[in-house]
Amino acid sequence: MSVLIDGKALAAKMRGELREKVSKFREEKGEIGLAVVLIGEDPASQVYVRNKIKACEEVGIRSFSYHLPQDCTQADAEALIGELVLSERVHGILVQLPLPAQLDERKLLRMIPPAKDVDGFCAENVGNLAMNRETIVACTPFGVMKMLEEYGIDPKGKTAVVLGRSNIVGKPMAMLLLNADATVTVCHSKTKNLKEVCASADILVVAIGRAKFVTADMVKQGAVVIDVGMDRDENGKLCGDVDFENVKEKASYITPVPGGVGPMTITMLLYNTYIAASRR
């Protein structure tokens, strides 16, 4: 039986110690900024930036929301993040995604400058990752870097395997491990003999949105499994990429779903927006 990686009991953990930093933060330097850009109507993304601003309010971080139609123009975007990169109050700045078809969302992202980029998002905050510089990293890969270290598994001289190579989790996954000593192999759809790349690894990061597409065949005994999938299964019940119940009998450590790597997304972000005011 493996050990749960409680990603809810870290969360509470770092945002508690955020807080106190946030805290003299603001006695010594003043208030902390997120501003937070929401452009449509997308109601997961409407629940996702609810969450982030109560996240805010929890640490003593100031949230700046703002609410753009429908049908907003690439120029009143790009007019509303023009005002966002000047402002002295702002030391954050998210763009909700996904964004409404008609605007161009690369053009968008990229007049956030990197300092103020507290996604991780940007090409030069993403190519100081991968020379493993000091940067700004992308906040679901950067929680599981800190459940790993809470729960002392070292991804050092260990086979890593990535499944998944979105530029929002996959591959800033990859990086950190490599970064951080492991072996590592990134999967994908293309991917031969996936089953047994799979089942190679000491740590397996699973983030490719398929219902229960891991399963105990495709796990090593003794191996840390880490579920960033957030998916629903045939009863419409909220579940990860990895067949839970069965894969934990084989993973020493295992994240579940919900209350896994989930919970630690937004506690890095706004650890990154901290970060972000303490080197301006």
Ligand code: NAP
Given for the second form:
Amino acid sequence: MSVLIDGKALAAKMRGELREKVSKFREEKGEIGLAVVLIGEDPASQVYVRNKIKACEEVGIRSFSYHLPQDCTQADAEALIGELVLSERVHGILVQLPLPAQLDERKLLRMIPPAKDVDGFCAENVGNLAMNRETIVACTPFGVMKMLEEYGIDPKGKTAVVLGRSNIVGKPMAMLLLNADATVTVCHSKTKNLKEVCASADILVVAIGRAKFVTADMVKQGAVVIDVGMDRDENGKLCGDVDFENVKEKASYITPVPGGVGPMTITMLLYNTYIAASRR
Ligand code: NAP
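Could the form predicted in complex with the ligand be given as well, to go with the form predicted alone?
Let us now look at the entire complex, which starts with that chain.
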């Protein structure tokens, strides 16, 4: 039977600490501001943006919310981001993805300077992470590292396997674990002997977007299992990439879905915004 890694509790604790830091910062240097840009009418994006704005309020970060229409032009989007780049009141800029098809996403994101890139997606921040230098780290993998730290799980010398190689989760996760002295293997859809590779992991981080894909036979006895996935099962219920009920019998530590990695992601966005303001 494994220990449950409670992301919800850790997120609440971190937000409490952050509220105090933000309040102190406000007294000494002024308000911290996060610009949240939503373009178009994607319903999921609207929910994410609402949650981010609410989370900002919770810790005392001022949010500046912008909503451009679905048919907005590249020039309009660039004009808005250009303004935010120059604004003294804005310490972090978040452009909610995906963007409408007519927009050049890469060009828009490249306008955001590394110091305001609170998602940690830009090439300079990713490059600094790869070189183990001071940077802004992508929120989800950063949150996973905080969870490991909270539960006293030191990756040093451990065999870590990251399942998934996306730019926002898998790759930065692998770099963070490597920087923390784990021996890291990254798996993806073309990996051979996936089951054996996963079963060799002391720490297994799964981020593939396939409901309950990782079964107990893919997990080593006593492994730490971190489930980043946010999927729907056959009944439409929220679940992760890991077959939680069976894997929890084998793992030493495991994250649930919901209540695991998810609540940490927005918390790390707030944390990154605080870091961006502090470094200015
Ligand atoms: P993504 O961009 O779709 O990448 C998925 C990765 O998984 C790819 O590298 C893909 O391999 C690999 N993959 C897919 N099917 C596989 C299979 N059968 N065997 C081995 N590898 C396979 O996804 P993402 O953005 O990283 O997100 C992954 C999951 O995490 C999703 O469920 C997403 O909703 C969730 N997520 C959660 C949070 C959170 O806050 N909790 C944040 C972000 C994402 P290839 O590269 O070879 O195609």
